[in-house]
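Read the single chain below, which is given as structure tokens and is the form predicted alone.
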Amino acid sequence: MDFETVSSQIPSDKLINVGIVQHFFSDDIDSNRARNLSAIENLASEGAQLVVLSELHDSLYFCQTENVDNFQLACELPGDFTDFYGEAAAKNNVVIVTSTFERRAPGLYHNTAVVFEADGSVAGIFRKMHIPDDPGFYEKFYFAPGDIGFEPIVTSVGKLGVLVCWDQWYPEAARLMTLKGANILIYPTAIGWNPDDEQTEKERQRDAWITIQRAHAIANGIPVISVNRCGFEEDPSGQTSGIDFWGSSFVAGPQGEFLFIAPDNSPTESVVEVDMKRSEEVRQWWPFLRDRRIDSYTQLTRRFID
């Protein structure tokens, strides 16, 4: 075992200042990027070492409809997307977690998170593994499932278990990232309410979204960062009432405790201090990884057990 490699993946200062960027977006890519850049600069000036953006932050959430014209929004990697955010990372000396609509090859597209090191280089990518297909969220029309697997991305602030939106509902994804050594779980997200739903139903949905991710923090003994977009976006087809993205971005510690939670209806930029050494303490108190019955879990790879 290369102990130097292992130790280099653990933050040396044990404290990470995380910048949260909860924004609404328009159909103007340049304007969206300018607002994101301003947020990155502001958060870096406030001491952020890691900045996390929400899902598909270059544009409106185009997956409300199935429209081939939307494939024009996709970008190749590397390209202008990596140039822009790589420069932002380097100029501000921060690690940045971004999200984009990747054109991998003609007719092959992914929902892809790109992580930039503080020197502007690409530290790694994650292609969204679980692809939803629900009213207003027609992502299977646009995205092929990821084929990289659940591989943490090594950066100067730690080993990041980056997953994307729908991945956040699956405990298997969080567990595999943890077992591969992730120090923290990060979820760029685009999720919201149907405006026609009753308020009680809206609250149940958001509470479920928060609860499942806090459970990942608890079950794995590591912090979770979830960054959502906010604001209303209309359905271009007029077939639905659009989506009211519910914001509520949050950071949870390794016992699921809230370190930060944003409002549900307004843009928010904030720096949150995360004490990474608490993961070791919590795992000593609650040794879930020690007590896993790995000899009895083989059926988890089956679709259903009759």
Contents of the next structure:
Protein chains: 2
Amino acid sequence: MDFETVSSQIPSDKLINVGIVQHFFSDDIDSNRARNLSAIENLASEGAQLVVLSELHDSLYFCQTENVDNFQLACELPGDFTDFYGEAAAKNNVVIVTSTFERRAPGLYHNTAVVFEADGSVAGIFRKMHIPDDPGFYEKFYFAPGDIGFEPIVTSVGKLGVLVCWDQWYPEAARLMTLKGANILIYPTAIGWNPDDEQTEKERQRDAWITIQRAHAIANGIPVISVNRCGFEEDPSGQTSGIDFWGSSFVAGPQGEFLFIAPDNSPTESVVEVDMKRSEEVRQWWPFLRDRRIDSYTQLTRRFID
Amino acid sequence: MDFETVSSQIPSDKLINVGIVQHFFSDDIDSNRARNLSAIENLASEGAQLVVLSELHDSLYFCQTENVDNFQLACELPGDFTDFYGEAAAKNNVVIVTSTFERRAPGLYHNTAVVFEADGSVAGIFRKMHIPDDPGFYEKFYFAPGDIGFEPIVTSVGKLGVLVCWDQWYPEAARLMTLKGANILIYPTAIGWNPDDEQTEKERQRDAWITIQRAHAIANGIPVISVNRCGFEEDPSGQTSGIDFWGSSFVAGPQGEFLFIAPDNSPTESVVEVDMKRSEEVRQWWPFLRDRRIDSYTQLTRRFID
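If the one shown is the form predicted alone, what is the structure of the form predicted together with another copy of the chain?
Following is the full complex, with the preceding chain placed first.
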């Protein structure tokens, strides 16, 4: 056991300025990248030390259909993706959480978050572990499930528990990141409404999405950052009414309290101050990690217990 | 595998009328029981098929101090506790979720939920698994941690995932009940404010408590019932300012949506209709159980991963 590592797991006196980039995107990758770069520059100039982009921020959400042509969008790592965002990190001296369609080998792709250190180097990657598949979100066609597991990424602003979108519905993912010393949970995401749904159903869905991520903050006593895209994207196949991405990017503190929430329907670039010291205070008041019944959790590895 | 059991795990066309009993209590056990019985009768007459009482509803919340005299409050099972509430269940033809201080052996006590079938028999018990201990809530002094694990209790209204208070902060507990086929999660609880805390802190605490339980509904696609006591109870030792129990008993549907919420400061007896059919619909839309990465969860049995 490395005691230096352990003692650094909760930075005890840190305020972190987090930059949130909630945007809509087009089918023009260069244009998307230019807007993302502009957002990174803006937020860094406002004091952001960490900038978080949303899921698959260089393209439209191409998983609305199953189309082999979309594999052309995939990026090799390292490659032009890491060149571009590494330079953005270094020039602006910020840690950046990015998201890409990773081409790992011919015919083998992942939905991968890439974290850049403020010097432009790659601090680490996370490959989306839980892969959704439902009408309009055909991710199982495109992405192999991640095989790295739940490993926080060590950066100059803390150990980042980076997870991606569908992972956000799984308390197991948040817990494992926490047990491995993550100081904060970060979810790049792309989630939206079926425009045909009733307003009450839309509200239930967005509220559920916010609530479960706030609960990860509460259960684990650490802050949560969730960054979503916004805007409408049509279904290229014409089979559905497309997706109305619901924005609502937010930051919650370690009691699940809102520190920031973006509108549901417009681009937002905001710097949010997160007090990392509060995690240890909250964990002392509510020592959930102390009382876990680890002797009784073995069946969590079962699909169902018939 | 018993297919009859499997197919009955989600009642597909059931509406259940749930009776919620949020009360304050005194140091007079007979008087508390009489009020509880009156509530059960009232709710049954209004159509309740299941009545849920709050935690340790026959007494004051005696864990505010560590006092050996309080062990006199413990009840043997079976005994006068099961006689009383069994008769209440049978006479009113309702399933009842009760909570008691169980004397299991000399010097060995548990915080135990006892579930009665509508014929008055004991359907099953759950012994609180996660035991809190913080100023004013000295439960580790009184209660040995449960050793039954997370086993739903089979009743005529469904498989009840009964957990108790501090268990509500643990997604692991809710998940294991779900994996074992629970149709609904039920939390008798006794939680309140330190009157000396600021109002903003009080609101954060209550909101966290509601949020994490709603999240159990969302993560597992099943309804949640949480029943708390209300009213102020002073600290017999005079060391603290006592506890202001915050009521706010609630019922959430399988998307975490509120079906009912009680006031924070007054007794409430209410019947709430819960549509059990909605669970399967919601799980089809949001098939979280399908995509769990059970190959990657083994370290959930670790205290921390250094």
